[in-house]
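Below, in structure tokens: the form predicted alone, a single chain.
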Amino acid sequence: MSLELISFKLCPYVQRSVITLLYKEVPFDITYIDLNNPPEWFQEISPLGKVPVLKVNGAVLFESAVINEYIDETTGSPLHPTDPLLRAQNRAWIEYFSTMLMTQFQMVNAETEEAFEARKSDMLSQIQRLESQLGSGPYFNGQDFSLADTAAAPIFTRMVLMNERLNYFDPATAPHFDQWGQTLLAMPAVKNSVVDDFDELYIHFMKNMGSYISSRI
């Protein structure tokens, strides 16, 4: 099976799929594009004009949750829970993590202090709701690493860089959430899921958004 992942270096949704591929030790190629100036061939194969796109022996899949489930179903031991109810609950939380990623982006993109504070409040509320869901870990489902973990890890990758500069999250207020994040960030599959200069690129991205936080980074 030939797998090619089409990526943008800062995209958290692509990172989800890279984590899954790396964790399951699946060989793949990755092609980076500039989403601000996408090549014509990409526009032809991506119905939504977004990454990730996964080419499977030439066929095309899009949307990170769909891509991850395909990878999971066709390679190695499954990362999705076998129990139908728990699997459905995990799918629902994966959507919740997508909402958190959007809130995170809105924090970066907020044009005014008022807008930033509103999005920060949203993020902290989302963290607290998640904190009440988490047990003793180390993963979302306890002892078993899952696709829910691959979907959440990009939140922490970006959160560390943001919080070092904006100091908006106190780990003591959500210890289970914080420990879960530390566990994920220490995993080789997560560490190696971004480009070597990711930190520099993401900081540059935040500084050059022309948003409220650009002057604070």
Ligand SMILES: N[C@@H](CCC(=O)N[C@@H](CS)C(=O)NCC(=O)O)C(=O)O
Contents of the next structure:
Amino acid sequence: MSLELISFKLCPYVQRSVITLLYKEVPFDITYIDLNNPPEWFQEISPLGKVPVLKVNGAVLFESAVINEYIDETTGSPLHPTDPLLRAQNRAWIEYFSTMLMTQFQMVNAETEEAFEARKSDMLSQIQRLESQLGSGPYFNGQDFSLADTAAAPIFTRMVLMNERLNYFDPATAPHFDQWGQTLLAMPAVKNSVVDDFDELYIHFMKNMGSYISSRI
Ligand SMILES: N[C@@H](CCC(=O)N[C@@H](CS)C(=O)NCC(=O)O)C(=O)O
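Right, and the form predicted together with the named molecule of this protein, after the form predicted alone?
Next comes the full complex, and the chain you just saw is listed first.
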């Protein structure tokens, strides 16, 4: 099976698929594009103009949750739970993590202090709701690493860099969430899921957004 992942270096949704592929030790090629100036071939194959796109022997898949399930179903032992109720719950939480990623982006993008504070408050509420869902770990479902973990890890990759500079989240307020993040960030599949200069690129991105936080980074 030939797999080619179409990526943008800073995209958290692509990162989810990279984590799944690395964790399952599946060989793949990765092609980076500039989303500000997407090539014509990409616009032709990506129905929503978004990454990730996964080309499977030339066939196109899009949407990170769908791509991850496809990778999971066709390689190695499944990461998604086998119990249908737990699997459905995991799918719902994966959607929740997508909302958190969007809130995180809105924090970066907020033009005014007021808008930033509103999005920060959304993020902290979302963390609290998630905290009440988490057990003692180490993973989202307890002992078993799953697609829910691969979908949540990109939140932590960015949150660490933001929080070092903006100090908006106190780990003591959500200890399970914090511990879970530390566990995920220590995993080789997560560490290696971004480009080597990711931190510099993300900080540059925040600084040059022209948003409220740009001057505070
Ligand atoms: N729901 C999509 C979201 C993907 C997404 O928003 N990708 C962003 C980059 S991180 C994108 O390609 N944006 C380009 C655009 O919206 O034009 C998924 O989970 O794959």
